[in-house]
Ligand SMILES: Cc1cc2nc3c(=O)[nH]c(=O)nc-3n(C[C@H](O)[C@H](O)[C@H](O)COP(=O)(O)OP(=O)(O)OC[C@H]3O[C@@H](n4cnc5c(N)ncnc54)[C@H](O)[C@@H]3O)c2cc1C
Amino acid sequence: MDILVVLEDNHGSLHRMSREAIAGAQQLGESITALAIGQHASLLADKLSGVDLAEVLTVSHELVSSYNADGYAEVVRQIIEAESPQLIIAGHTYQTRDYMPRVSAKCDIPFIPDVISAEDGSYVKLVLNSKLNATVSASSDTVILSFQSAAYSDEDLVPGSCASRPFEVNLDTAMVRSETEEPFQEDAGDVDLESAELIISIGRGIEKEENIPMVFDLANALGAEISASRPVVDSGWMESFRQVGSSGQTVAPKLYFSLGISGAIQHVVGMKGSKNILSINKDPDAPIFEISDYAVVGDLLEIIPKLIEALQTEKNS
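Single chain structure for the sequence just listed, the form predicted alone:
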C-alpha cells in the first residue's frame, strides 16, 4: 500500500505528531512517502534521513512559505493527483483540522479524523465524548486519516534511510486567498501542549485559585508547561487552551505530572499516551493511580513547596 504522510513544521522542527503519524504509517504499508511544505521543508527532510521511508517530497514556494489553509490544501491535492497514494495520513493537530477537510472536498476523498488505531481498512475512533469506540470503514479506494496524539509512538519508528526530492507545484494568488497568523495554534501566546515534553497538570485538588502560582513556580523550576483538568478551567482559574481531556487537548509528553487530578475518563483520554505519569493525590483510591507509573499519596499543597525548595537548592549547589 502506498501511503503519503503530510508533515507539520513546528518552528523549524518536525512536529511530534508527524513522527507518530509516520510510525503508524509504517505499520500499515510498505511504501511510505512523506511530504514537507514550507520554508523549512528541506530541514524537515534532513530530520528524517535516518527513518525508513521511500522518500521525502519537499515543496518550497513563496505562497506556502508559512502555513495557510488554501495553499496547503492545494499542494496536497496536487501531490495526491501526481503520486496516487491509497492512504493520506497526518497528525490530528489544529492545523490538520483546518486544511485537511478542504483536501477532502477538493479530491472527493473521505476524511476520517481522530483515529486511534487502523487495520485492514477499518479505523477506530473515539465517540460520545470519548466514552465509546467506533469502527469506521470507507468504500473509497483512497482515504484521508488523521491520527490522534499518542495513537502511535514515535519510539516505534523503523530506522533506515531515505532521500528527498523537490516537487514543483503550480500555485498562484487566485488559489491562495487565506492568511494565517503565525504561529498557528489555538490561542495567542507561547503555550504548545501538543509538543511539550514535560507537562504539569492541575486538578481540583489545588483547592483554590490562589494556590495556582506555586504550580507555575514548580513549572519554571522544571522547564515544564502547565495544563489543567476541565473543572479547573470551568472555574475560571486557568485558560481554556490549557485544558487536557476529551473536550480539550490530547497530549503525550515524556512526563505528565498530575497534581490533584482524580482521573475521570474524560481527562484520562487526553493524556493516557504520556510516556511516564507521576501523580500526587490525597485519595489513595484515586483512579489516576491506576495508570500512573509513580504515585504519591499526600497533600500537594505541602509537597509542592518542598519540591520547589529542593529543586532550587540543587540548582544553586
The other form holds:
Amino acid sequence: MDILVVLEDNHGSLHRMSREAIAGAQQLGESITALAIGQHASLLADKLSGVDLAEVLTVSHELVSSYNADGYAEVVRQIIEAESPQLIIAGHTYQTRDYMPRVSAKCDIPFIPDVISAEDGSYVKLVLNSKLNATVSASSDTVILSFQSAAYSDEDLVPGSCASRPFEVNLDTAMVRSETEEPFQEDAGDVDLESAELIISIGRGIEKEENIPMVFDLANALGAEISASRPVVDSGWMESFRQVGSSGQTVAPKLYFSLGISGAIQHVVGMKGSKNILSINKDPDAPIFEISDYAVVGDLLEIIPKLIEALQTEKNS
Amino acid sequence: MKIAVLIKQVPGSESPLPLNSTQTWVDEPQVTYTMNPPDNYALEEALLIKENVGDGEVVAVSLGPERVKKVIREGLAKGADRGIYLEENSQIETDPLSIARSFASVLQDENFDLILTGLQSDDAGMGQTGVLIGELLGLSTATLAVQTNIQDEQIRVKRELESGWFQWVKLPLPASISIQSGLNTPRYPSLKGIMGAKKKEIRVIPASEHQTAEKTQTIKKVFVPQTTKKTEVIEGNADTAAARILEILKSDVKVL
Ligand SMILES: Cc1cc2nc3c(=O)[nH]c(=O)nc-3n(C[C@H](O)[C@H](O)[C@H](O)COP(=O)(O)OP(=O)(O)OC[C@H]3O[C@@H](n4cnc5c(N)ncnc54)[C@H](O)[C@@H]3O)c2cc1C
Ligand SMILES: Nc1ncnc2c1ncn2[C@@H]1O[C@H](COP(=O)(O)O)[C@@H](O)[C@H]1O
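Instead of the form predicted alone shown above, give the structure for the form predicted together with this ligand, please.
Now the full complex is given, and it begins with the chain already shown.
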C-alpha cells in the first residue's frame, strides 16, 4: 500500500507526532513517502535519513515557507493528485486539525481523525471525550488519518535509508488569502509545575469556585503545586499557566493527584508521564481511572475535608 | 454582519453512556443532552461581534433528530435572531463530509459573512465540520480561535497552538472560524429572552432537501476502552478513602 505521511515542522525540528505517524505507517504499508513542507523542509528530511522510507518529498515555495492553512492544503492536494497515495497520514496535532479538513473537502477523501489503532481498513478513534472508542470504516479506497499522540511509538521506527526529492508545486498568491503571523508564547507565570514532585490538579468536578480554597488548604498541608484542567481555567477560576494538557503544560511529577478530572485525551497527554497517578472521581467509569495507579471512587467534596482533617491529626500526634 | 453559529446537541459530561443493542452508538433514550460546550462559546462570540459591529443577524443552526431543536431555542433565548433546523431522522449521523455538505447546501444561499462552529463536538469528536464547510463554500478558514477582531472586510483571529503558543491570522471575509473554549464568558438567557424566543422563527429543512451526499465514513462499533494497567480501586465512605489516601502519600508513593 502507498502511504503519504505529512510531516510537521515544530519550530525547526521534526514534531514528535510526525515520527509516531511514520512508525504507525510502517506497520500499515510497505511504500511510505514522507512530505516535508517549508523553510525547514530539507532539515526535516535529514532527520529521517536513518529511517526506512521510500523517499522524502521536499516542498520549498515562498508561499509556504512558514505554515498557513491555505498553502498547506493546496500543496497536499497537489501531491495527492500526483502520487495517488491510498492512505494520507499525519499526527493529530493542532496544525493537522487546521488544514487537513481542507484537503479532505478539496479531494473528497474522508478524514478519520484521532485514530489510536488501525488495521485492514478499520480504524479505532476516540469518541465521547475519550470515554468510548469507535471502530470506523470508510467507503472510499483513499482515506486520510491522523494518529493520536502515543498511538504508535517512535521507538518502533524501522531503521533503513531513504532519499529525498524536491517536489515542484504550483502556487500563486490568489491561493493564499490569509496572512499568518509568527507564533509567540505568553507569560509562563511563576509556578514551576515541571519540576514539582507533587501536583494536585483540579477538574470540573470541583463544581464551584468557592470550593477551590479547600484544595489550596490541602496543597499547603502537603507542600504540593496546583494545576487544573481546561474547563477550570476557562471559567476563570485558575490562571491559564496552571492548565495541564495539550494546550498547556506537560508535567511528570512523582505523584499527580487529580480531583474531579474525567481524563479526556487532551488532558491526559499533559500528565500521563507522571510516576504515580492518584485520582478521585465519583464516576467509576471515568477514563482517568484507566491510567491511574490509585482510583478513589467517591465525592471529592466529602473526601478532601476528611483528608485535611486526617493530615492535621497526624501532625498533632 | 450576518453570522451563522452551528450548535450541536451532545451528551452532557455527566450523562450515563450505555451502549445501544447493536453496539453502534450510545443508547439515546438513556442519555441526557446539552449544548456542545465550545458551541456555547461560539454563540457568545457571535452575539458579541454583532453587538460590537452594531447591526446584523445571528442565526443558530443545528442538524439532528427532533430533540436538537432544544439547543436552537436555547440559542434564540440567549439572543440569536432566528434558527435553521436541518432534519435528520436516522441514527446519529457521524460522517463529517456529508454533514458538511448538508450544511453547505443550506447555508450557501444565505451569504453569511461569518460561520462560527465549535472546534470539536463532544460526541463524534471529528474536529473538522467548520473547516469542511468553509472549504466547500470557498470561504477562508481558521481553527482554535481564542480571540477575534473584525476589521472592515477582514477578521483577525488569535489561534491557539500547542503547549502555550499562539499565532495571529488575518483572513478576508466571508470566513468559517472554529472556536476554542474559554475565549469569552457565555451569557445565560434572561427571562425576557426565553419568552421572546418563542416568537422567533425556526426554519425547518427536511432531510430530503439537504441529504444528498453519499456517506464516506461510518461508525461500525463502539466499545469501552480496555486497559492493562494495574489499578488499586478504593471505594467506601469518605473516612476510609481519606485514610487510605494518607497511607498512599506516606508509605506507597512517599511524598510526605
Ligand atoms: C484542541 C483541544 C485542546 C484541549 N486542550 C486541553 C488542555 O490543554 N487541558 C485540558 O484539561 N483539557 C483540554 N481540552 C478539553 C478536554 O477535551 C476536556 O474537555 C477537559 O479536559 C475536561 O475537563 P474535566 O475533566 O475537568 O471536566 P469534565 O469532563 O466535565 O469532567 C469532570 C469530572 O469530574 C467528576 N466529578 C464531578 N463531580 C465530582 C465530585 N463531586 N467528586 C468527584 N468527581 C466528580 C465527573 O465524574 C467527571 O469525570 C482540549 C480540547 C480540545 C478539543
Ligand atoms: N449536527 C450538528 N449540528 C450543529 N452543529 C454541528 C453538527 N455537527 C457539527 N457541528 C458543528 O461543528 C463543530 C465541530 O464538530 P465535529 O467536526 O463533529 O467535531 C461543532 O462544535 C458544531 O459547531
